[in-house]
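Below, in structure tokens: the form predicted on its own, a single chain.
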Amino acid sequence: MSEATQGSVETVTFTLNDREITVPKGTTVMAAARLKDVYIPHFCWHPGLKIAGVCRFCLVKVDNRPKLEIACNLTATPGMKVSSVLPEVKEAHKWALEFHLVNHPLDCPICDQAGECKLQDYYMEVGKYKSEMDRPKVLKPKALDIGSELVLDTERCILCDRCVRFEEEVTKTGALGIFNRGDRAVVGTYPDKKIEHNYQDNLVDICPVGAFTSRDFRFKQRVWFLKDKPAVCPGCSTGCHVDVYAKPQVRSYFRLKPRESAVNGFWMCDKGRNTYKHMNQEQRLRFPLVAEGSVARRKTTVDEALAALVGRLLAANKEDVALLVSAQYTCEEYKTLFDLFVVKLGVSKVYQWREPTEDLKAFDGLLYRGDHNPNTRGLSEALKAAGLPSEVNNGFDELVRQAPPLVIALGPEVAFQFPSLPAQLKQLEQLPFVSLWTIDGAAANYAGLKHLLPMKGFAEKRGHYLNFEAKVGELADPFPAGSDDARDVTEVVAALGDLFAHSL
């Protein structure tokens, strides 16, 4: 049967490139091709935007129909036979590509999009011919300042309309339009206006060419030198699924991009894109720092730092030990931490380290939330499992007021989301002894902190976060740590456990 019902969903079966495909009724040929990993070239179509049908590049042939049709706006019907590989279709793709290249500059050697450019990809697929256009290219404005995160080169634009639709449909800000007519048409902002929202770099992601470039990434690295791995954004409790781009051989990170998921769809916010920077060498704590007795704080090894901490713990009463924990670590790290300190060592003083100015109920209506921690839910569940109060609260001020003799503090990983952090670190300096486990290199500037351990970043460890809806976000394929001395909490706790076992 060409039309059937699977469960409660009515389906349609048709043929695409001699392959029988079954999809929900109402699915377009382009969407069906994407679902089934069938390649149909396109520019203007995007699965997260409404259909525009302006690039005329996704042409296909339907049996028994006289003309080629665009796959993006062609609804699959029972028994339909569609081809995207016939010679006449390939010829149409060739001439559509020629049209898009008429006024496109030869910027590939200096364009950030090189290596990810659909014009390049499709030229290698259906192009590689001598152009028949002999008129001079139309010159258009370059390097336009249209937003705090963006630069626009209108010469490279092919007027696919994706950016305009994003502004209208996703952010609903309507900051972009297409102005003028014919080959003088350009994408741009309205007079005296710039793009100001928190989702600007999505325009770079969806641009199929190099018209929109990111100020943060612009001219920093060629994409073919980068390795990308999946991760979860640690910027807020939405927990967007992302890809992290780095050069592992030099342990440097360059950008985050959204990875399609049920959590964030196709998008992520600009603040989340900045959460890679703290993992780079110039911003992170790269080695342990320890002060012993009256001796000034000094650089040491991880083993020596852990031995010094165990010595302190063995000399202290359990009532004198407190944990200060931020909600930016994985569920697995919380479990191992509480298993050792709460369950085995009997520590009962556990405080949450939160930004006092945060508004947990704040939400921008799209993705960004006022809880600027990726694992508040996971921390709450770990506290509950350890028999401790699990409600969300900021216990930092209470810890400082009580001034316990020995504090083990899991510092916030994404420091820029904690504007009160400098003032809080100054307060921790006044306590008798604080062992701060952190990735933040700025913590080394606080000489009163007597024990610092360098930690791994979110892209350098395995584990899970639970977002605000308790949806799981997995860190499954870590990069090498940016510092040889960096550890995750589980590794530190395991080493401490071994030292305790040999000391008792």
The other form holds:
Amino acid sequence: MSEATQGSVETVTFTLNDREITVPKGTTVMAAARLKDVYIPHFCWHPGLKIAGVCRFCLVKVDNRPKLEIACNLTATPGMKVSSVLPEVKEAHKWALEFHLVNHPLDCPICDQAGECKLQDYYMEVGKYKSEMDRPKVLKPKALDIGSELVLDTERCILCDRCVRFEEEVTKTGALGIFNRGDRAVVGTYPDKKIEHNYQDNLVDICPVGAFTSRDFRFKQRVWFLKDKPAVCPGCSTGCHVDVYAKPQVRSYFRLKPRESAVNGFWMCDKGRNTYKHMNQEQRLRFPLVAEGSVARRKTTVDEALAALVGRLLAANKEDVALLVSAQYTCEEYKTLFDLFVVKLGVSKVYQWREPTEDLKAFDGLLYRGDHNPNTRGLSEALKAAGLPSEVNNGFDELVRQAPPLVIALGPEVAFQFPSLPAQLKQLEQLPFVSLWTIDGAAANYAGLKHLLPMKGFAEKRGHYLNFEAKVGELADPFPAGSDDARDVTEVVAALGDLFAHSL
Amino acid sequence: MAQDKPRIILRTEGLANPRALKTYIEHAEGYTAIKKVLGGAVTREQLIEEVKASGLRGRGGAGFPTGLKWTFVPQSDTGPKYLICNNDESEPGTFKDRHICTVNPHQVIEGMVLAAFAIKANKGYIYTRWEFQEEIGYLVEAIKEAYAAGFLGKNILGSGFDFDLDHYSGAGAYICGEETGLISSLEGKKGQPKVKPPFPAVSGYLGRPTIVNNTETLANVPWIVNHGAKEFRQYGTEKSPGSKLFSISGALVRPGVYEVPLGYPFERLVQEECGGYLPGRSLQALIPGGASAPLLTPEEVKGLTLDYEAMASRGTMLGSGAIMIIDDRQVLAELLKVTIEFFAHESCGQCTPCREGTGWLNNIMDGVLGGTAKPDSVERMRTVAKHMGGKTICALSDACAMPVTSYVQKFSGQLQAYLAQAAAAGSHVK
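For comparison with the form predicted on its own, kindly provide the form predicted in complex with its partner chain.
Full complex below, order starting with the chain above.
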């Protein structure tokens, strides 16, 4: 009752499995169940898409009504008594699943969806265990090249229509349709067309079975060996909430998936999905590289590298020191960096490092923004807090022109979003001394860079980003760093601070 | 005492040029009902009340009360509304609507003007199945004549009421006879039924309130307006008033389309209208209401009358009035296979139990007839059919399951014989 009288939203109270539930008026039984953590099995219903009502799995019994009804299209009305657990309902669920499995190839051992497949989950939950099907199955096209990120198996498909609705309602491309009828029906693109947009992997996510698989992920890893932790995508200033999937024991990352949030709904873009790759061994800078005096650049320990940097800093005037900072670090990292260098050491030359070809105003209308940095707002606020000019600009060229004797550069974490990075690193090579803090292993190819410090990736540290509208994205639960020598800025600054304290 | 065999629908049948507007006007009170209604003698509310009082039930198969259906259109909605004549007539065994188009299309058009007036629709469509090319020609010609005579178009008979009527045809699919499948097709989409609610009366064609009525249903309306609900109720039974067209096929001397009052004895229809069975033939089974209706045994046919209640009491349905005589020379197992194959072919494929179930049953029947089915296949068909029923967006799944269930229940002997033969030959899948 209290819920009903609070606020202006009109509510209804009904009973689901003998439990009284109050929800906003107009809510379906399925949506209400989801709000209250009651699980009604379903394939075609998805909270981010319109109702299709075709899988016929979410059947429930309403008191005093003759037929079972689908919960996804059943609006809750006051006093309605609904059950999803009565024996007749359970029996209907068993058979709904059996019909889904009749022509399914059951190739779970080689299917990437295995382990996170709704058919498998429901089989364990409501399966008949003993199949009634003893006839040859309907065969359909497999391993279809349907988009740059996708492979389609129409035999595994259960025709839930989620992908079709996604293309109609979310990307508005209408790229997919269901062709033919009856048990010959197949999902597909129109003749000579492929899916071409930046949101293809969402089809893999919403596909409840293994019909859509990701070209990037398929055949790489069984999902049950993966561990996932929440994080924020560093690919652009939208800052989609994501789950990062990794196999920590071998220090490998495998994929990003969107995590439902007010920022990104249920989706994320394909570009963002690639922002795990730089954290893997073959791509990342794994150890410090330092050139000291006449000694050529060599692999060192972190302690040695930091000592060398402190030595240089102690020898330099504060006017000779400059910071070059990309907008791909956390608010906390900026704060500790500026606290030490700007507030304590009095460094005043701080340059923003941005990609010169970026178009800050660009936006694809869905999620992907032209500002390819996750924390432009956070950097601005940290600059302001440190008493420095805070408007967004690209100070890279100015820094190169000034050519200060000692530069500390916080390189972009997601290098592929910085197409000019190779050229810019070449320019940095020409400066007297640059300490480049980066996770990008390609930086090691620039022999003129005298001091390289390996950094942690976004999934390996704690902190916050502020997205384009200053919404907070939290990195709260880090994986162990992919390399023992990797540090975040806060750790580096703390160690530098200690060294300064001992030296002074 | 009313006539024994009323002529409510087929009023111009047997006349020269039966389809012509002139014939309809001279011999069948043509377009007098719209003069009465649009002239102001009958209000919109009175028209609906009269149709409700007549007890007219939808003649397409479901038998839903027509007047009641009209009231579901929300009259508070002032935007466009649509009236659609469902002339898809796709149930196997049914051929009565095409007969109406052949002998009396104007009565359908007049019925549509009246129905449109009742629901305040200014636009209508006749949706005919693709295969009826000749009948489409008759309808298009009749529409043209009605426009020329001022019975269609703007300001009909000076009443201020506008009603435009177009003809449309899909590519020929069973499921486009289901009203929301028809609407999808009319919208230019793949013909597949829409999830309900919302129902078409609230959100139908192009998301607007839409009433879909069967051809025969609409053809009843002018007569009801002219003669009144009371006279209409003199024909038929209490719960099934009026006349009905039956398309009766099989081993009869004169199969065809006959208009008789509802409640008419089946045996009388066979003997009087159809001239009895062909010499030497007898009834093996009866499909009383199209391919989707459960079969009746000769025993169950005894004393059968042709009305909704008598059919329901025998566990089957009147459907669209498609009576199929299955005589003793037919192989029922083959008939069942053809029936299932039809539904498996026509399933639109969106609902899982139908898509997979119709195909599965077809698959099993292939095995039964081909000698490769397992010995327990009959039982399997029964269970599969049982779980296909009542679980889908439209009734196609049921339409396939019902005949299977009735066949397995009443005539499983023939199927078992196939299976026994296969088992003896060792050809079945082990």
